[in-house]
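Here we start with a single chain on its own, the form predicted alone, put down as structure tokens.
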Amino acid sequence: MPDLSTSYMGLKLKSPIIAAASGLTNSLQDIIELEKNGAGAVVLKSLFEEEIVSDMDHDLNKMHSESYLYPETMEFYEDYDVEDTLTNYLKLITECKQQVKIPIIASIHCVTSHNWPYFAKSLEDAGADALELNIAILPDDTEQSSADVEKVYFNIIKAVQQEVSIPISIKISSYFTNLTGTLTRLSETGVKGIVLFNRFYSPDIDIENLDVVSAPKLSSPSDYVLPLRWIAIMSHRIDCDLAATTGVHDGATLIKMLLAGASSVQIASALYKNGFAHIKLMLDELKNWMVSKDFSSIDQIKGILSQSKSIQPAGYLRIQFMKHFAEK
């Protein structure tokens, strides 16, 4: 049988499928089931920077004045027992390390490097094997340069690195003016992994009630093409591992991401839609494909169709349709 084990951020994974941060990774029982069904690791549901900052002895009125904190966010946390949230999060890490064997990756959703990085040490002390920084910055300020936006990412990484020794990964969006250059520079900071790409909350418009509402929360199978392109382009160009996420719904897409150069994939929407047993189906599809192609390990297939290895490297760079819509 093929060996499905892989390495991600220096962690040994029994399979390349990681359960992404979501409500499905917020309880010990669910994490146990994810392990039973073949998950190679679990990223715990993200703590928000606001939750950590709110637990400090700071005046909430001051926090209201910070431009990065939305008023509705702080109104929520004023009536929310944040201290219990942080305590329960640390407890979950400790319990997971006692009852499951797969790596447990803590996660923090952050937009600044202010006031919260000290808490990362508590995650390490609780037993987290690694830390994923889910950095989500929407560049909507017309007065802010692209360099200013990128600096926030580097400041966050540096601040957290000063607190912990466990591997750090960053989960980011594609909202950069020069994504190739930015990814290269981010990889040079010492992060061990980069997750491409973050799926954000997106607004939609209700044309009947004339209201702003939430767009669909779960990804679609066709969403995989954006991370696939950039995994393939960046594979073999940077030293840290790449993980693919958003749109990975089946074994075929898992195979494509590995061929492009991903060390692992993170899935959430597929689990919400199909249940935890879907991990087994995806891994079975991977196994059967590897047998049919006479591959015996993940290392043999990882990155063999990346841009730098492909016989048609320009295919990853083409962004304009040529012949596809030329005919009626």
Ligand SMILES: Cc1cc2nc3c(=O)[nH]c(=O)nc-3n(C[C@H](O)[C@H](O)[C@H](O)COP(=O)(O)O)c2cc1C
Given for the second form:
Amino acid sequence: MPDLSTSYMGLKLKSPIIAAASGLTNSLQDIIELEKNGAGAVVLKSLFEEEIVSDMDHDLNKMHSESYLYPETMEFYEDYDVEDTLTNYLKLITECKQQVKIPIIASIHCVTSHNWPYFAKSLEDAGADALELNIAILPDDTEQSSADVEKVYFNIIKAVQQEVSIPISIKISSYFTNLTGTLTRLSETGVKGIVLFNRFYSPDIDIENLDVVSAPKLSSPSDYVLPLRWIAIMSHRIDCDLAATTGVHDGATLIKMLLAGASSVQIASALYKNGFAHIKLMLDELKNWMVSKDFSSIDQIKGILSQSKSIQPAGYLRIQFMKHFAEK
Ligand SMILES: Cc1cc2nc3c(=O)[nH]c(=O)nc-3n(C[C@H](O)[C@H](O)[C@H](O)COP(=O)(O)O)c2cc1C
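What's the form predicted together with the ligand like, now that we've got the form predicted alone?
Below is the entire complex, every chain and molecule, led by the chain shown above.
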């Protein structure tokens, strides 16, 4: 029987499938079911600062500051009576730690820079095994340089690291000018994992009603190729673990991500489409494939087709279809 356990961010996971942050990881009942169906860990739905702020009858904008550790803000939160969203989130962590064995990774997304460390500390205190920072910045300031935007990522990581000792990962998009350089520098900050790549809300246009609407929220199976490329390119260049997310819908894609060098995959859309039992099917597919190829552990598979190990390293760097166009 092959051993499906893997190590991610220093955590021992019984399987490489992590339930990604979503509405399916927001209740104790669902998390118990995810564990039963073979999830190696769960990332809780992000704690969104906007939700907390809207819970409060207070204008937080007044307190906006570019300083990441802002004692006045911390005191404000400590003094504030009932923060429903935060309180419920902390309660969920505590309950999960009492009732499930798999690691619980808490996730946060803040819009005002100073709240990251405060929320991070609260989640660690509640018992989270690790912390995923869902950092998403959509630059729309024409005066801001790429370096200015990237600095925000590093400042957030540093501020959170000063507050917590549990392992930290970052979940980001692919929208960087020099992704190889940025990922390398991010990995050097001491983060234990990088999740490539988050799938965000996207706007779409309704041509009948001439309105801006939401694009489909679930990924397509073919979306896996973007994270696959970058995991293959980066996995042997950096020390921290990589988790693949976006477009992992079946066992074959899980295997591809491991071969490229991912330690784990994070799935959401496949669970929305197929239910939690889909994890078992994907793990069976992985197990059967390992048996057929004579692999007995995830370590034996991990990264053996990364860019540095592949006999066709240039394949991961090619971006033009020259040959295909010539052939029609
Ligand atoms: C309905 C829904 C809610 C999500 N909520 C979050 C969230 O709270 N935090 C986060 O970091 N990602 C969130 N995501 C992104 C997923 O965690 C995942 O990374 C993304 O959907 C790509 O994986 P997939 O192709 O398996 O869906 C959400 C995705 C969906 C579909």
